[in-house]
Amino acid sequence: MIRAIKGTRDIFGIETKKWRYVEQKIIEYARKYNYGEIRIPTFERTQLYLRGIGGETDIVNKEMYTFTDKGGRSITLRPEGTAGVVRAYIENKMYADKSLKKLFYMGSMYRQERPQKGRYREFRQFGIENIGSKEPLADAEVISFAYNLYKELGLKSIKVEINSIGCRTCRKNYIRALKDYLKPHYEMLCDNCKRRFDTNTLRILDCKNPGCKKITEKAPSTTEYLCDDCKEHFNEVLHYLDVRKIPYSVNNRLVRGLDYYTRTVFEVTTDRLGSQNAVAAGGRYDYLIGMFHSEDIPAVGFAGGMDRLILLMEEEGLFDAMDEEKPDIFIVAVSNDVRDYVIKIAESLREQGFSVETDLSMSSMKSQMRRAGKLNVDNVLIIGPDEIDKGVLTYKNMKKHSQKEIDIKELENFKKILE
């Protein structure tokens, strides 16, 4: 038997109803904040991620699904959304009118990492990108979108952690200080952090290894080394979060795993999903567009894992009252010679917006009623030759255990019957 590839899964039944509910909420929230949808390709040229994400990140080093196509091009299944959105922004000259662009996306991403609770090799992610504003208000809006969306979905266990990692100038001073602090402890660092020491020093602060975490407990804080502009920017972001009444905590150990971040970085976290506790993360990336374009254009955004979000909602019991989808109406054919009438009635009811199920196997009336019961349908219509001759049919309300004869013409406005 051929099985699904490790780290992927099938979603069906009531699970699809959960996904549609969450997807619709994201779309509604994007509308509230005036973010328009963008749909980017599932795969891109590998160079986009090598330059955009950074060659020393875990994603590029260990996790990307990369292959060579028939044209000899190196292609990668998208591991995240921001780089693709930036490529689309530049290629389609969205910058031409100098206006702010507010975009959101949803779709599958791919990373070849060890599958674990809420983490898959093919996973669904959504995100927003606010491109064209350097103002702290933009950072606060993006964080507000994330926090308020999760609150709207009913989550109670979430919190916002925020930090500033500075600009190119002041970050150099901080990295120099961090290296000076780490040098005496170098031999006690894990192999990953030893490699990162020269190539991606900030990521050492993000290491989950207990030994490395202990070493970095007393490391200098990023905010202590911010230049005046970065300090003012960060303080204004915090001010606008206060104005919006978004609760947060400043976490000076917080850095992001992608090279393109600058200044504000943040995570929305939970204590319900173990050590991998972030359900959304993002920040400002003022230099990323300049890597592919003739000028730097400021931007800020975030992305959230939808698999982990749905798992968290399940953990908090937010789907407990959700039932599997069922038809509004089941039409029972008493005999085969009324099938044409059943088809016509079903199509008429569907045009009115109802979900309608009929029997396709020409089974007995008893079997059809049994199937209607298994589907837990509230409304059953029974039609046979006698009913057609009289211009009526039998309506059974399964919830109220009632039954009555109705004129076929009444089906032209079935909602009135249900009132």
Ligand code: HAM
Second form
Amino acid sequence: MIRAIKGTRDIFGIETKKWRYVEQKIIEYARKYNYGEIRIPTFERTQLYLRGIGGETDIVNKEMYTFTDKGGRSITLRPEGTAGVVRAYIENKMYADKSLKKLFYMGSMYRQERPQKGRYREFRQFGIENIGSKEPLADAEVISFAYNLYKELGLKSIKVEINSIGCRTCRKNYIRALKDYLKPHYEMLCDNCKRRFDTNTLRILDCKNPGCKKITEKAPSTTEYLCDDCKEHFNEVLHYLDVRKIPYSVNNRLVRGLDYYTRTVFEVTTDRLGSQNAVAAGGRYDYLIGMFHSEDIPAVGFAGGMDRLILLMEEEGLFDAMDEEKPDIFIVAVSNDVRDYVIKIAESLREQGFSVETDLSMSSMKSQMRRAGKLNVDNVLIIGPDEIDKGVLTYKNMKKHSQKEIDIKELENFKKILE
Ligand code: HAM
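Having looked at the form predicted alone, could you now put up the form predicted together with ligand HAM?
Zooming out: every chain and molecule, the one shown earlier first.
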């Protein structure tokens, strides 16, 4: 038996119905906020992620699915969508008309993390990228999109946490202050954080190790070190969130696992999924485009984990009323000599828009009835040779437990029969 690879999973049955429901809502929401869909490749040159996400991040260091293809190129399965969208934006010269570009995407991402509930090696994200505005209005729209979408989906347990990690200049001052603060505690940091001390100091704030957490509790906060421009930017983002009535809490410990962020970072979290508490996350990345293009173009975006979103919706009982998909009508052939007739009727009902199931195994009438029962179908049509001769058939309404003979002509408008 060949089994699926650890950290991947099959989604089928009623699960797919949940996924389609959520996907549809995301598409509707993107439309409401005027984000156009972009579909980008699932693999790119490794270099894109190395430079884009950052060589000292966990994603690049430990989690990427990287391989050399037969042409000797280093290829990586996308661990996230932003770098690919930025590559597409530049390659397709979307900057040419200097206007704001608002893009959304959905699809599988790949990270070799330790699988657990809510954390997979192939997982699905949707995301939006708002490219071309440096204004706090854009940050606030992106955060509102996330919050409002999740509220509309019915989630009650979500919270928005927000922080500013400053720009290139003021972040340097902060990192210096953080290092000064951490130096006396260096020996007590976990091995990972000892390494991060020089390579990615900010990430120490995000360490889950209880010892490191304790040490960073009293660390200086990023917002104390913001330059005037960054401070003003942050305050305005908060102002526009207030205008939009988006509840949030400022979390000065919030830093993100990807290197491209500047200024605003945020997460949408829940307390109902254990340690995998982030259902969406994002922020501003004003320098990422400049790493691959001749000029910096400011941008802000976020991505939501769809597997976690669906888990959380289940947890909050939001799918409790959803039932398994079933056909509208089952047609029973009383004997094999009416099969041709059944085919024609089934197709005519499908043309009218109904979902129709028939028997494909030459089963007995009894076993067809059993199958209709198992499928929990509401409407059953029974067709036998004698009835065909008379131009009639039997219609059984399974919900009302009623049965009547109807004229075959009435099938031309089956909706009427249902009324
Ligand atoms: P991220 O925080 O790495 O950000 O991922 C965003 C979301 O994807 C997480 O909050 C989580 O819900 C989900 N996620 C991440 N890893 C896994 C996993 N292994 N299993 C299940 N779900 C997972 C980004 O990816 C950025 N590109 C977001 C962004 C867009 N920033 C600006 N624009």
